Each structure stands twice: as structure tokens, then as C-alpha cells.
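This document starts with one chain, in the form predicted alone, laid out as C-alpha cells.
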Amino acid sequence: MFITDIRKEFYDVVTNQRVALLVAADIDAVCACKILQVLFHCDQVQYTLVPVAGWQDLSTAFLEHKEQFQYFVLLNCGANVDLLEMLQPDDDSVFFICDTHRPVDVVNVYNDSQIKLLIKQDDDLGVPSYDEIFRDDEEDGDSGNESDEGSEPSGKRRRFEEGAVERRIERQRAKREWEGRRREILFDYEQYEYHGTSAAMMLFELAWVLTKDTKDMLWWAVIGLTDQWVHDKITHMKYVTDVATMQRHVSRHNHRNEDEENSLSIDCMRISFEYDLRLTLYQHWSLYESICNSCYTSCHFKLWTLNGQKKLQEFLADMGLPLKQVRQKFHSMDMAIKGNLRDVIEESSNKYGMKDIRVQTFGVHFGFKNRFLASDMVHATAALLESTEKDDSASDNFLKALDSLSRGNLDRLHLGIDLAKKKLMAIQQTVASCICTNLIVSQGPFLYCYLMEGTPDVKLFSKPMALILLCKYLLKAFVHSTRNKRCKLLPLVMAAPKDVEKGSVIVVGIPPESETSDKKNFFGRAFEKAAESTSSRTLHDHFDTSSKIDLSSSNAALQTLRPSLRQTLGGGLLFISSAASVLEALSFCFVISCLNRFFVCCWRM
């Protein structure tokens, strides 16, 4: 059931109770929770946090708590399935989920006594009618009529058990019909899925209506927007109606907080809306390695070629910026360069067709020195959130990133950067790597990469965010670099060895590449329907279950896949050194198989 005010029907009932917080491991809940951490610390609510990785994860927390609590509170996971029947909780159990997964399951928007929808349904959320897909099935009426029966004469009785015979066959006709028209209605509702309003932008309007709102919360909603839009998660309309809102906040708090002492105080924070670089991380950067390592301007370039490495030389010559200047960190460039330096960008920029090199953003100024973009936060946070330097349990890397959000742990941030470069540079090494040596195959209606184990950071990869950020980079950079208009309009399909010891690989399909895209992935299906059609192993558990599953083969897979493996791929695949890779090669290719046939006949159809 949909909320319609957050205020009584969900903070007021949980104000006197003790809650369970189930978080999603992404960097929106992240700023999710850090909002709802500091409404319940003002109030004294008592909670206990559970981040939660995928949906076992979701289901052994729940099955631990539900013992002790009465209320859980589910961010960004939890409204694409039906909840009660994944946890099969007890009557009393209630669940408030605020997430931006869609499609809701139509069980979780319908049912009234313990699934709270936390969600905007100014969305285009586009719910069937509760009569469309529910009806109850009526009992037959014929069995108090044929008691009489024995008083009526023959003739009358065999008229009256035609009539009904004919009945009851109208009414199978009718439900069959009804039941095909159910299926359609919930073919088209669930055959896409995209994301609706950030979870961080939801619990700060609850924080605005509570009159609790503050600028780290306003910039916590911030950056859950901003890694909607990193993550290409949300349209670009969407992005900028959104922006505008979070624009009206930043001059209310602006505004109210004009007095010139808190204005100079050293350990004071001030929000920003800017029209700022699409360079990632340039502030905190070289501004040649930030311009080498951003998917925009590579991708434009072609960095990845010498022609593209030239392209680049005469770019920085055009803006007249030394190579001692652009190569040096962004702090130490000289003010007068740095003072209209995007200005001098977005000109050069212009005459080689990167005509939107600047995008509306927040930034923010902690004190007089720590000047951070939302950008920045996102792609910091982010390489906590998954990072791969040490043996830390994901439930540490989440601690870790919640801290990170804090101005008082600056030191965790700047850490988060440092491992954000290391990203970056990793995906741009991967892509050069990927299209220098023909590593993306056209199976059909869509594309294909497989990272092979023993490839550089392939470990870094093993993550969700950061095979997604790889998969679009990936996509981005072929479309720039071929001469086939027909790869231009092809959705891609990436996999890279999740646990080698296992023989697994994670699994992502991303949508064709356009910037007019609307951002939906048709991808959960195609997964569903490949994994029904091969003996391999597949475990859907990431709350993102259209971009995302992972895969293990059995030997009865492997024993079906070889003789037609050559057809198939050419036999590119085969010469693989370990057992392990071989194994997870040869799942993934019967996957990719079955994917091209089921989106053939989705085509036809």
C-alpha cells in the first residue's frame, strides 16, 4: 500500500518502537540511512542496521530479527517482489520500504495490512488496476437447483443440465480469457526495469516535513541523486526536474544561514548548485589524468588509439594550457589558470563537438580547504563501498562508506578518492584492452564481452557497481569506435569471474546506448527465460534483478554446450589456460545462446 503521508503513517508509528534497518549495499540507501540515522538519534528511537548484499542476505536478516521486531524499515530493496511470500513473515510483522526499483510488484502495492510503500506516486509507475489482476473465484451455483431434480420430468432435467453444462463452459471461457488478459496486463507492467525517485530524496522531504532538515542531510539527498545520474540509473529529464528541487532546498538553507559569522567560521558548510565539469574527480586529480580517465572525454577522443592521443595534445594546445600546468595536481595549477580554466573548457570543448561538457551538479565547501562535488562523493563512496585492497567483510565496506559521508571523517574520504582513481584508471586499462583486441562479439540482436581470468583488476570487477560502470564505459567507447551502424542501437552483455575457486561469473545486460534512452533494462526476462532453458546454476540475488545474476555450470551444460560451442562463438573462447575458466567460459556461452534465441522470438512476436 501506497503512503500518502510519511509523516503519520510511517515516522509516527515507528517513533515509540524498535526498528530493523535493512539497507542495500548501493550509495543511495547509503545516504538513505545516514538521513534516517539522525532522525532516529533525535527522537531516541531505537534501531539496529543490517546491510544487506542481495536477496539471502534480505532473507537471513530478517529470519535473525524478526523474532525481537515488529517494524522493519527496507531501503532501496524489498518493492520489485513479493515480499511476503519471499519472507513468509508473521501477521504482525510490517514492513515500510522505501525504494527505487520498479516495477512494484502489484501484491506489494495492494496489500494494506503490512507492505508501506515509502514511494513518490507522482512516478510513472503505471500499476494496473486492482481488478485487472485479482478477482475471486466464484463457487458454482448449479449444486442447490439439482436437489430438485428428481421431481422434474425427464425432458425438463436434461434441458436444465445442458443449460448447465453451457454455463459452466461460458464461465471457463470467460476466466481463461480474463487469466490471458491478466498475464498480458503483467507482461507489460514487469518486462522493464528502472528506477524511480532516489531513497535519500524521500527521507529528506520527511526530514523537511519534521522541520529537522539540515545542510548534511540536504547534502546526503544530494548525493544519492548524483549517483543516480553516475550510475545512469534515471533519464536526464528526470535528473534535471530532480536537481531543481534539491536546487530550491540549497537556497532555503542558503538563505537562512546568510549571517556573515557562521558564513566565515572555519569548520562551516556551504552548498552550492553549479554548472560544473563532466571531469571525474578533476579537483582531486591531475587535469590530464581526470581527462584521460573520464568516460565522456575518452570516449570522444578515442584515447585508446594514437590518433586519439593526438586529438588530445592539439585539445590541451587549443586551450593554451601548458603541459607542466595540466599535468600537475589541480590544487598546485596556478590561480590564474584555474580561475576561468571552465570557462577556457567548454570553448575548446564546443569546436570538438563536446558540446555538453558541463552539467548542472552540486558542490560543497567544508570550512576554507575541503571542496568536494557531488560527483566525487559518489565515486569515493563507491570504491569503499566495494573495495577490493583488503580481506574486509562487506559488512565492514559498508561501515566504512556510511562513515565517509561525515565531515568529520575526512580522512576516510580522501581514502575513498584514492581508491576511486585506481577504479577508474582499471575500467579505462579494461576498455582500451577490450576494443584494441576485438573482445566484443555481436551475437545477434545484442553485444557480448567475457573477461577472462588472469586479466588485470579482473578482481575489481567481481563487484556489481563496478562491472556496471565497466559495462557502460565499455559500450560507450564501441559505439564511438565502430563503423557498424547496426552495434550502434545493440544492448551489451558483460560477465567476469565472480569466485574462480567455484567456477561462477557475475552476469550484466545493460540497454543500447543513447543518450535519449529511458533508462529501462529488458534484461531481468531475458536472464529468467536463459536460465529455464539450460541446466546451468544461475542465483538471482541482487535487488537489481535486470542487470545482474550470477552463473555456474554444471556438467551436463558442458557436455550439451561443446559440440556446438565453434558455431556459436568460433571457438574464441577455448583457448583459456585453467580448468576454472574453461568451466566458466562455457556456461556463459550457453547463457549468451540462449539469451540470442529468446531475444529473437521476443522480436518476431
Contents of the next structure:
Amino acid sequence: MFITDIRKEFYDVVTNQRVALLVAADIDAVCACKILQVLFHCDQVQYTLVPVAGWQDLSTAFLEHKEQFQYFVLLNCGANVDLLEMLQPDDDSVFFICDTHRPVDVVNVYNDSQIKLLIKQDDDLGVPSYDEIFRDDEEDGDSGNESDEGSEPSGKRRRFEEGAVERRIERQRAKREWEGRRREILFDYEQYEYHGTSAAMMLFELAWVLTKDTKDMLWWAVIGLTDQWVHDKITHMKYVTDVATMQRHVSRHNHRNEDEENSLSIDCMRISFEYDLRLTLYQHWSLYESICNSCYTSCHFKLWTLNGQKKLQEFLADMGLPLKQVRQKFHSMDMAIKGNLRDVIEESSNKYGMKDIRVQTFGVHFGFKNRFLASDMVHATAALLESTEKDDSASDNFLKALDSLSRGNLDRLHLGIDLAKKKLMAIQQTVASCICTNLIVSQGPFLYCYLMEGTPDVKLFSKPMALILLCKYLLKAFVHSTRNKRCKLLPLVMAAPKDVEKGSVIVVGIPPESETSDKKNFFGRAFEKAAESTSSRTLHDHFDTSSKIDLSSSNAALQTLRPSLRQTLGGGLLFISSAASVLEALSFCFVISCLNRFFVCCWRM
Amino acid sequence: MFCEKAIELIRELHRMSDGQLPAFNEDGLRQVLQEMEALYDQNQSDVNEAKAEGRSDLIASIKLRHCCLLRNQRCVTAYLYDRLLRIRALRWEYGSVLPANVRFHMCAEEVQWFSQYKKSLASFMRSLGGGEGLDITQDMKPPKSLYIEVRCLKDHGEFEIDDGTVILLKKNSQHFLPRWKCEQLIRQGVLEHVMS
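Having seen the form predicted alone, can you show the form predicted together with its partner chain?
And the full complex, kicking off with our chain again.
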């Protein structure tokens, strides 16, 4: 059931209890976890934090801790499956789920006792009503009784039975109709997956209601929101709306009478609203590198071609920025140039067709040296969370990422920034090589690309978030570089080797690139159906459904998957295009959004 | 040269300046005591000779040996005393049950001394607070809060806290627990205090 008063129904309930926190491995969850930890520290709520990377981890963690804990808080996991069936808990276990994955499973919505959802009800949910899905079956009992009594016929009963048989047939027909409708409703409800309001923002609101919110918590909420935007999980409209909400909080926190006599110390944290450039990590890199490695600019200039490089030089010349300055580290650039850099870049980029080079975001500033934008922090923490250094397990990485968000661990944050730079460069190089060698093939209703094992930096792409980022950039680059109008509207499925020894492969799928997307992804269902039809054993491990792991390293097995996927998607297309005009249907179902649930398929050779 | 074995003993302790207890060097001690015995015997015979025959040229060597004897005595007592101080610190560090590898390094008398020290500390602690007792080995530094956040560095299994609830300490899980229960495990290296 949905919680209406988060303070009374969630916080006051857990305040005097011991809680187990099960946190998924994405940035939003990590930020939400930090906020909740600080609140628990304030009120001395004893808790145990366990990072979980997928459904198996979640089940294991639950089994280990179910004896000792009655209350479980799940962050960014658990809303989109029938949790009670999966975990089989005792009757007194209570789950508080704060999850951005949608659609919320109907059993979770209508369970009153054990599942409490920390989700706003007006969050665009569209949950079907109770009567459409659940139905108390009394008729079965009646017909059962009658058939029992029918073994001892008497005259009166025989007459009664005939009428009863008719009634039973009528009831069964009605029931079949109802079940048919129910299947349709559930199919519509569950076919697309998307994301709702950030978990970090929900928990920040809880902190605000308790008047225990601090600037640190506000900053973490901002990072959680920015993570959703960077990884393309929410629409631009929603992002702008949420930014406005956060902006109100930011101005509330900044409302101090600061003047010459009472100025705050330079070490205090200051969060400010910025209308800043969309160049990733540009303040920690050189401007040139940042332009070359940001998806937006790289795709618009087509920097993998010679022409593109020339255009970039023209662009820089147009702005009057000398190459020597631009290739220098940003904080060593000339002050005169840095002064109105944003406006100059915006003006020039308008001429080159990049209308949204600037985006609304937030920045933080503490100490003399430390300035970060929210997107910088997201990239740094994501790089730490998915770092592929040896000997680092997933939970080690999770804890490192958790640490990096505290202001005292700046060295970890800088390490994260370095890793993020490497990751971005690897992504751009891979995109360039894929486009230049035409690795993207059209498979009918979708585009397909397979990264061979020998590709440089392919280890980085064995992790889901990095692979999705690569997939997104690749699709954007492809759309900008191809002339085929039809291909521009297709979704992209991408495969990369996950584990060289076991021979497993990770496959992800994203919807097509479009301006007006509502970020809904249907690949979860498509992968499920495809796996069923090829009878391959799939390990659906990740909480998002668009990636799956395929254990056969040979292309042959992937080949068998592709036709079945084609069939499924083709079938999906057919179903939808019958509903309305083809274009409308296409733009409705093919919207950009990243994976919501990862399906991990394991095939044996 | 005389007194070298005694300096060896001191150097051994000096090498482990961070409070660790090296193994009890029984051999070294025995050698020093043998040297002292030898010196003493020689001195005794020389003194008798000097007294009997009035040889005053032996007085210098007698004095030398006497100085060596005194030096050996000082070194040996310093060695034993320093070890006792380290053992005393162990009680405050590890609690009343010492880990096996540390106990292995102590000789029998030291073990006896340790148990007597434990007893007297316990009776002192019991007598504090008007007969109620107070554990003064807890909270060596003034604590900032009742509960602290700890991270588990290795699998330790189940851990029971005061109200009977059991916590599973698995690698890489974080817990928010009462400070006094965690201190022992932090010292042993199973948990790590996370400061944010």
C-alpha cells in the first residue's frame, strides 16, 4: 500500500526498532542511503546496511537477516516484482520500499499489511483498480458444494441441479471474460518500464518534514536527481519540474543575511543553482577534452570524422579561444576567458545547431579549491561504483562510492573523477570505432551491435550502467551519422562480453532516439519473451530489465536470439500499430529510456 | 666484553617500540645471570686474595667487575619491568582474555602476575560507584555519541548485543551499533569505525 504520511507511517514506526537497509547499486540509491543514514544517526536508530546488486543478492541478504530483523527498508529495489512471493517472508516482516522502478507490481500496491511503498501517489502511476484485478471467488465454493451433494440425488435436488448447472455455466463464462479483461489490463500496465521520482528526493522530503534537513542532505538529493537525468531515466519535463522543487529548497537554505560583516566561512558548503554547460567534467579537465568526450557535442560535430574535427576547430576559432588555452587544464585557463565562457559558448553553439548546450543544474562550493557540479559528482560516483579494478567485489565498490559522497573523502572523489574521465574516453573511442567500422547492423525492427572480445577497454563495458551509457551515445552518434531515415527510429540492442572465462555476454536494449520521449522501455518484456521462445535459461538478476547475460560466447547463440527478438519486437510492433496510426504508435512505444530491469540470461553452450 | 648480553635484551625490547610483547628471552636472561655468577665468583676469590695477601692491584679489577654486576642487574630489572608494563597495557587493550599468540610470549611468572593484576583491577572496579561497579576500561576517550557506525572488514559470524538481538557480521556490511559493544571488535580489527 502507498504511504500517505511518511513521517507517521514510516519514520515513527522504525524509530524504536532495528532496521535492515537493503540498497541497490545505483547512484540514486546510494544518495538516498546516505540521507537515511544521517537521519538514523540523529535518532539513534540501529540499522544494518547491506548492498545488493541484483535479485539473488536481495534474496540471500533477506534470508540471512530475516531472523534478526522485522523491518526492512529497500532502496531502489523490490517495487516491480511480487516481493512476498519472491522472498516468502514471515507474517510479521514489514517492508518499506522506496523505489523508482515502475510499474509497481499490483500485489505490492494492494497488500495492506506487509508492504509499504514510500512513493507519491500522484506520481503518474496508473495503477489498475482493485476490482479489475482481484476478485473474491465465492462461486467456486457454491458449485463445488452442489457437485458434492449431487452424489446423493433426490427428486427435489435433481430439479434444483438443472438450474444450478445453468447458473454455473453462466458464472464460468463471466469469469472467463473477466479473466480475459484482467490479462489485457495487466499487460498494458506492465509492458513498459520507466522511472519515477528519485528516491533521494523522497527521503530528503522526509528529512524536511522532520526539519532535520541539512545542506549535505540537500546536495545528495540533488545528486540523486541528476543521476536520473544523466542516465536518461526521466523525461526532460520531469527533470525540470524536479529541479524547480530542489531550487526552492536551495534558496531556503541560502537565505541568510550574508554581508560584509557576517559572511560565512569559506569552508562552509554553498549550493547554488547554475545554468551551466552540458560538457561533462569540464571544470576538472581541459575544455578541449571535455568537448571531445561529451556525448552532446561529439555527436553534433561528428568528431569521429575529419570534417568533424575541422568543424570543431572552426567552432573554437569562432569563439576566439586560442588552442593553447583550450587544451590547458580548466583551472589554469586565463581568467579573462573563463569569465564569460558560458555565454560565449552558448552563442557560438547556437550557430552550429546545438540549441541546448546549457542545462539547469546545481553546483556546490566549499573550501577554496572545491567546486563541483552535480553531474561531475554523478559521473565520479558511477565510475567508482562500477570500477573494474581487480580484487574489488561489488560491495567493496559500493562502499567506496558511498564514502566518496562525504565531504571529508575528497581524495576518493578525485579518484572517481579520474576513473570517469577514462571511462568517457573509452566510450568515445568505442563509439568512433563502431561507427567507422559499421558494426551496427539493422536486424529489421531493431539495430544490433556486438563488441568483440579484443576491443580495447571492453572490460569497462561488462558493467550495466557503463554499457547503457555507451549504448545511448552510440545510438545518438548513429542517428547523427546515418542517412537512412528509417534507421533513425529504431531501438538499439547491444552485446558485450561480460566474463571471459565463463564466456558470458551482457546484452542491453534501449528505445529509439527521439526529442519527445517519455522514457518508457519495453525491452524487459521483449527479452523475456525471446528467452522463452528460444528456451534459453536466463538469469534475470539486475533490477533493471534491459540487460541480460548470455553465457554463450560464440555468435551462433546470439544469432539464435536475434531472430526470436525480431519476432517478438515485430510482433510487438504489429500489436501497437493496429491500435492507432503507425507513427503515433512508433513514437509511443519507442521512447528513449534506459533500462529499467536487467534480465541476465545464462545460456549453456 | 661484559654486559653485552644484557644490552641485547634491552635492544630487543627497544626494537618493538609500539608496545608489542616479544617472546620471553629465557636464554638471554640465563646467559646474563651466568655471566653475573661468573663475575661474582671471580670477584669473591679476588677479594679474598686481596684481603689475605694485601694485593692492592686487584682492587681495580674488583671495582670493574662490581660495576659490571650492577649494570647487569639494572639491565635485567629494566627488561623485566618493561615487559610487565607492556603486559599491563595488554589488559587495557584486549580485555581480560588475551589472545593465544600473546600468551605464548609470556613466561609462567608473567602469566601469574597478569592474573593477579586482573584480580586487583577487577576488585577496584567493583568498588567504584558505591558498590555498584564501573568498567573503567571502556571509553578510554570521551565518546561523542552513544552509537557509532562500523563497517565489517571480515566475516565474523553472529554477534549478540545487550538486548539479546543477534547481528550477522558479514564482510562489507555496515552497522549502527552501541559504542561499547563495538570497541572490542574494533581493537581486534574485525570492525572499522566509519567517520563521515
